[in-house]
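So this first bit is one chain, no partners, the form predicted on its own, shown in structure tokens.
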Amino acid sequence: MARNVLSALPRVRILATGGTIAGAQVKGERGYRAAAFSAETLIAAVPQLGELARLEVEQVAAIGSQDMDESTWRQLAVRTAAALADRTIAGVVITHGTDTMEETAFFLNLVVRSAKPIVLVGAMRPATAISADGPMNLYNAVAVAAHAEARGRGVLVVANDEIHFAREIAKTNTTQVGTFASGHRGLAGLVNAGRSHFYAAPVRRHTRASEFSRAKISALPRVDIVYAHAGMGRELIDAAVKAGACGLVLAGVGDGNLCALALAACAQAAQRGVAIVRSSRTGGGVVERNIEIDDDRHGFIVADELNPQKARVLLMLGLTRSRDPAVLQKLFFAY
């Protein structure tokens, strides 16, 4: 009867990256060392999952998330696409660091074409803290991946008894355990101990209906974020397109603007075919077309609702299809 059991649960692959769910404290300081444990250890701390799914373990890299880089990305895409490709899975998690989760999971929102879950999860303590978060995270992740209403949803982030969608999740606080948040539209579910509750749909284009392709992307063009602030100059971005930046997202004031100095330097770089995105460093908000800045004339390009670091990563992907600004720009409306 066991072996029944058993045998009627999903199957659940775990990929595993590292970052503060698999750290350790080092005796003696206040800090700790990321992707100390493998993920088979963190595993069987959570004797639970076993009566969730069964589950099976690729260590795909061991490092802090502050060291995430495009070449994981795309071994991560790889590895989630075979891994779902495979009939008989249900769904996958990712363990990661919460650093650069949001870029990781938008990234794999984008590029990999599959209805099933893909479940990003992390731990804002590491493994040997008190009351460390990242054994209920991992179950509740787990929990999502096995859920049959987390299909066709995306890829979710599970934090803290909450569900994201990746388009909308951004890290809020350095250390709490409720840092992530999602403003624009909202959480996409909850979960309590494993039991899921899910809310609407995510209204924007990703996975199955992307025109990305994971297959097709072998490198990434150079894009690179500048921070706007008051008195700012030109020299970081002139630096910027010296150093070879294909495109250039600006995390501007208010709503995207820059001041005379920037936009004049902005403007310069389009007019090389250098593609300008103004994002906001507010944390919220739309950045509209054509407000203060005379986008059209210029050239630029609208985040619409994308901050800093997720523009960034639908720029690099856009630009491997097209360098146009028009073009890029349905982008930032449709994704």
Ligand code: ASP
Second form
Amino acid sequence: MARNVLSALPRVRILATGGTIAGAQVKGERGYRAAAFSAETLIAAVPQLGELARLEVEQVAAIGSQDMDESTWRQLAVRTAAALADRTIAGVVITHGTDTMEETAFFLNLVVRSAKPIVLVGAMRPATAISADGPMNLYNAVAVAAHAEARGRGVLVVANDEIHFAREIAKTNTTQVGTFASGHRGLAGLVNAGRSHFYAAPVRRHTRASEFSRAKISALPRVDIVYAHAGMGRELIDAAVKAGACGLVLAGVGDGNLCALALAACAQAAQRGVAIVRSSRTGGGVVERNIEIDDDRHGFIVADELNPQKARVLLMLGLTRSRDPAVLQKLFFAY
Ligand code: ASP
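Right, the form predicted on its own is done; let's see the coordinates for the form predicted together with aspartic acid.
So here's everything in the complex, that chain up top.
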């Protein structure tokens, strides 16, 4: 390719963290190992990427995303911000495992202060699998990150020819390539062999408009998730409080409901200053205030549309600002 054409291509930085997209099957073993290949190897497998962008690579981690944690989130936020502060970089692509992709995407959506595209990408099949989905997902992710129309949409996730908003996406299937869904508010767009089609903008505050992107995020307070079920006791709630949780997210039954025992434990925890957020284990719908549980009386917070794992991200960030349930509740209606 001629030199002037090359230099006209946008610069995109890839921050690699591992995941199945970099996974390899090992001969004679069942299954595969995530994070076996470097980002350079993944890029080398898709030479057509050179027609989309000038790529540069930074390996931030090499893990399966089941091992993703808050300190790696903060590191990713810092490295993303540093890349985007470079005026010559058009966008960032983050390769990531799919298990906790939605949490990382939502965290970055709240803490990175930039309008430039930030695109997370993963794969459901390891790089060595028959019909691996990683190469096309990576190609599409770079195309989206290099696209001017991706600006200002917050953090995006690209997989299976779909573009998702960080706030809306959820992993909904253990193994299938169509695992990601954005049930409530729909897709950010579609991307066919690198050709992007964008739909409506995201509805809630993110990136530059997020109050959490104005300051450096230091250590995050402990927030645990407790999963509700028929016949639930109070022991896990008490144990979380005893272990030092500043906040608890309840993956409640139905509309964020809890049995009497669990409710009593949560009410006591709230009285001791622990932030209690009611979300739902159903995977869809809105948890509203004061329907079957008197949130006003107990000082509880409802998660609105956020699933438990995303509610946890927002609650951790919120608790860096305030422990007041009224202040925290407003965040759940704003983000
Ligand atoms: N366990 C893997 C991970 O999240 C699964 C994947 O990437 O699809 O890293």
